[in-house]
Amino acid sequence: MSGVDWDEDDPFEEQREEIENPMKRLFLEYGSNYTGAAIVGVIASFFARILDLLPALMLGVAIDAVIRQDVPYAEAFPVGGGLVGPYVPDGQMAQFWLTIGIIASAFLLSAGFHWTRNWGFNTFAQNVQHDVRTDTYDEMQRLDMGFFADKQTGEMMSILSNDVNRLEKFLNDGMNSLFRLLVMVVGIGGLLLAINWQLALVALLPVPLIAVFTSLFIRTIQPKYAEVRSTVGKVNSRLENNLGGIQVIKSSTTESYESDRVEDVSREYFDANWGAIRTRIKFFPGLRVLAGIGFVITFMVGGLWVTQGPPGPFTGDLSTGMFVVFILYTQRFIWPMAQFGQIINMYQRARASSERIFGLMDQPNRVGEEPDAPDLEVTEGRVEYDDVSFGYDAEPILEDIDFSLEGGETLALVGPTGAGKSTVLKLLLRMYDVDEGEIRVDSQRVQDVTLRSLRESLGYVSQDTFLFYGSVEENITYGTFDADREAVIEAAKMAEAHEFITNLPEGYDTEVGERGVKLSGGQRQRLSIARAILKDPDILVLDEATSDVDTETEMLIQRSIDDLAEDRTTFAIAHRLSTIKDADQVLVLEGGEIVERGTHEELLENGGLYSHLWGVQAGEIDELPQEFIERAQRRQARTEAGDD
């Protein structure tokens, strides 16, 4: 099983402390493809919350002028009655069905500013949440292999998936209720000062004591939902690194092991989760009592001020009809101020999934091209290696590789576990970058031109076989998709896989299953070879192409790849020596560095490492020298150690 460090710190910690203002970034990098959208959502929602405030000022007016009759209707109106005055009909039911209407209306006018208030904001949320996810992803896969050696695909996938997820949540339901409490507040308010302004300020005395309560709620909440983000990453990885290796769970009889390592860091998650839970459990209940009491301070005020006149300090006038639309106000103007602070988790949540979400964007890439790179142009396909020397992170890999290779020839590299040949393979791919030296195809440095016209011209078939979720065919055109099905039959062919694909349940477009698993090792690796075939590259790379199929089929898939690697240039990796006995020039790695070169038959008569091989192959172990036997053991050892 893997061997992460599970307590390690969050993975994409120094890159998102470097991320200022995420939020900031979020909207004008994003948002601002949409504003259109938000606008229309703002406006409606203004319109929206001022007519959700209509019915309540109507039964106001409607218990001083209609039902107890003690002002005009016109005058019943804190504000705005002058205009109302000349549209007002004489007689009591004429003005009480009048109120109707009007309260009617409301709700309808509402409802429809409602619909389009959540088309706005929704259609905002919905593509700044689709161009995040789509740009992450994009960013991510083109970063250098080192990235993906370094990353748990569950970590990314908690981001391209929990995280941008999130942030769709505060971009709609947050900003909604943002701009519904401003709308709320401001417009309650106005109306509250114009009713009665000094009942107004004692309705308005929880809100600096609100205002402190939900600051020292961000401060505390932030750190805590930061945290919690990062656990969630090594849940997903930890269950995505189990999933994908259940088989070996299960032929090892490990499954308490490994509840035990799941359980560990759902615990991690729980306890992480737990903290900011009870920090909202806290605030949240803090701003009802804040609320409540403003609420009570408020009704016992008006209510001895409708009873018994204004009390202590007040002056003027309280109508009961206005008594009640004030009551009704306060509710509605306190309850939106305790919502704040969902907003801010809102808020505080998509900040702290923001700063990941950049924070993978942003990571640096080490292998990249000039904007203006040419295209390579492959002439003759002849390969030069100058001198090249590479590391992970330091550690020295391969040292002073040196060779060329003539177009239309075959090169092999052999050597024991961990010598580097896949690496020489792939610094030719430019999944890593060199550190010393250069690496050219006929006189064009590789770091020169483009990276697709690079991989388009090399045909890659690796010993670790991938199959995506989909059919045979899809699987077979992958990398050239609009090739017919001929020509996929006569890749199959060639591949030797043409007769068990036509002996699948569907043919060729049987569904392979997630990463092939319907099908066995050889027969994946056999579609793998038909893929490159398919492609028909100029520079073909074989790395252990054979290693899953049995020598029977190997020597069939053989004839087909020589036929294949006759007119272009061909490496090869193999560790069955008999299969690249015939390749023009055979380079034998050890500890990264190149000990021998030669043709095959040149190799054996030297007596050196790669004589030592064959004999291995051959079964002449006996007659294998300690000291080779000894090299060997130790290879293994550190092998096992880890570094290799």
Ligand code: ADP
Given for the second form:
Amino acid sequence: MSGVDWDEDDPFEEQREEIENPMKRLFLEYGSNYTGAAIVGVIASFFARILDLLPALMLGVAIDAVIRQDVPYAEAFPVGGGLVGPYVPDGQMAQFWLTIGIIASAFLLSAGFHWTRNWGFNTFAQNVQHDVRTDTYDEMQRLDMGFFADKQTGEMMSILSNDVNRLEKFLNDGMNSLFRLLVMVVGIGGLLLAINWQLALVALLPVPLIAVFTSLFIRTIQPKYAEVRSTVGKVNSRLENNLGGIQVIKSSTTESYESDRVEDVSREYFDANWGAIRTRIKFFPGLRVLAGIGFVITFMVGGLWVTQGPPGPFTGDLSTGMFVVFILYTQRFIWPMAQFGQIINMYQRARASSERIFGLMDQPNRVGEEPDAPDLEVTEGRVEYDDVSFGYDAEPILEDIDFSLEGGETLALVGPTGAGKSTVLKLLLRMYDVDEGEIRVDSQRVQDVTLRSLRESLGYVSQDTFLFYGSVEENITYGTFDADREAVIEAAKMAEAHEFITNLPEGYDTEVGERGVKLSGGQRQRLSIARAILKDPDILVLDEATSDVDTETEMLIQRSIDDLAEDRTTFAIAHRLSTIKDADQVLVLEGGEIVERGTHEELLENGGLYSHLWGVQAGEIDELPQEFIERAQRRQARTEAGDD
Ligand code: ADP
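Show the same protein again, this time as the form predicted in complex with ligand ADP rather than the form predicted alone.
In what comes next, the whole complex appears, and the chain from above leads the way.
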């Protein structure tokens, strides 16, 4: 298994460690665009919560002033009595209806504020989430191919979906709960103290206990959650890998082996999750006990107070109505406190997610361009490789590749698998940058011009052709976009694709790609050639463009390719040497170096590697020199060793 390290949970670790204060960055870089919505949310949340407290208070006031008529109406309010004072009517029933009116208005107004609060927080959260998602995607797309070869796709998908979604949870639910908590704690705490500070101290007694209990809980559960996240990553990687390799699994009948492996990682996830659940399900009952103790004590002290006067060390009065308010508020005070743990949890998850998101965003791009880079201007299409050396990592893959190709000429790259032929072409496309030497197109260094202009000038047809979800036509016009149907058909005809396309259920409108009609490798290649034909590039780059089509179709396509290559600079890698016989230059690569160069005829005469390869393809296996066979065996052994 090459490249994928199953034990490495965190391929972005290094980058992530450099991210300081990701939440601050999230709010400053993304949140600041939606400050208005956030402020509306906060203000509405404040009023909504305050209004939510009013009905319970009014109940207390009504008991004391309307039902028992112990105190005048305005004086029954622990705070703010002065505000209603001037409007209080005389008479028990009038005051009763006033109370009903205030309670009903509080509910109505509060509903309005709740709506506004939800609107504000959701607008904020959804917009930030959307911006973060699109920016992360843009940044990821900009990264060089080296990055994509190193990182697991699953990990990137998980950042783009899970992590981005997790932000929303905190930005919406988390912030919402946080403000509720603040208003409840400050509002209720203040009211209780205003009603009767002595009983308030009794009612608030469990609060420090709850705080200690909650923080203990958070400290215990956090490493368990980390474990859950890490094991879920393993499960995803395993599933992704197996889905991708399902054909191999079936053909090598390793289903039960793979089932066991999936069961192992799933069991790890189960165990980790169960560990977290065990802690979590103890938390709420524990909290209930603490809250219950507070309730019982408050009920006891308050009840004695109301019935028999201040108990023990307590002094002063407590009315029945205010006792009821105390009991109601104490209940509503404890639960938001309990949520504190969840808020911290959401915050920390959001923090970890932002760290992962910014870690991806901050990945340095090894293939970039200067801000004021000019566009490439292709005049003749002359391409030069000047002593180019390159390695994907430390190990050198290409050494001293040096050649020049005049505009309009065709250059063929030949050599055994792994010789570095594709790599030569990828450097021209700047999928990677050279380590030494330079590549020039019409005397402009490829590193000096904009990537866009460079890649627009090149038509690249590779051996593995990827189709996007969409119709056949959309796949052919991909990158050109504005071509009309006639031009598409013309290109498809040249690529020998028209006939099979018209045989598809809906012709050019047939959906292809993973969810659409399945096309064979050869058919996909022909679509890809049609795409290149339509693009009409200055330079054509064919990396085994016809490797998957049968010899007959290849011959037909070859005619079109010859037409296409006629007046334009063309690079071609082909296994079937007959297709590149007419190339102006043939470079024979072996082990990353050019070992022979010349035209087909010259190379045949030379009697070197090319002539032997030609011999193999012409079926003259018996006539090959022993030395050639031994070299091939050595190469084979090297390639296999490299694959392990
Ligand atoms: P060819 O096209 O001649 O078959 P390539 O250019 O594809 O050869 O590969 C040359 C060498 O570079 C091979 O040894 C291959 O294993 C290695 N190689 C190709 N792509 C990568 C990559 N993305 N990362 C690391 N090594 C690579």
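Here the rigid core means the biggest group of C-alpha atoms that line up within 1.5 Å when the two forms are laid on top of each other. Positions refer to the first chain, counted from 1. Everything quoted here is computed from the prediction, not taken from an experiment.
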Is residue 437 one of the residues whose C-alpha moves 2 Å or more between the two forms after the core fit? no
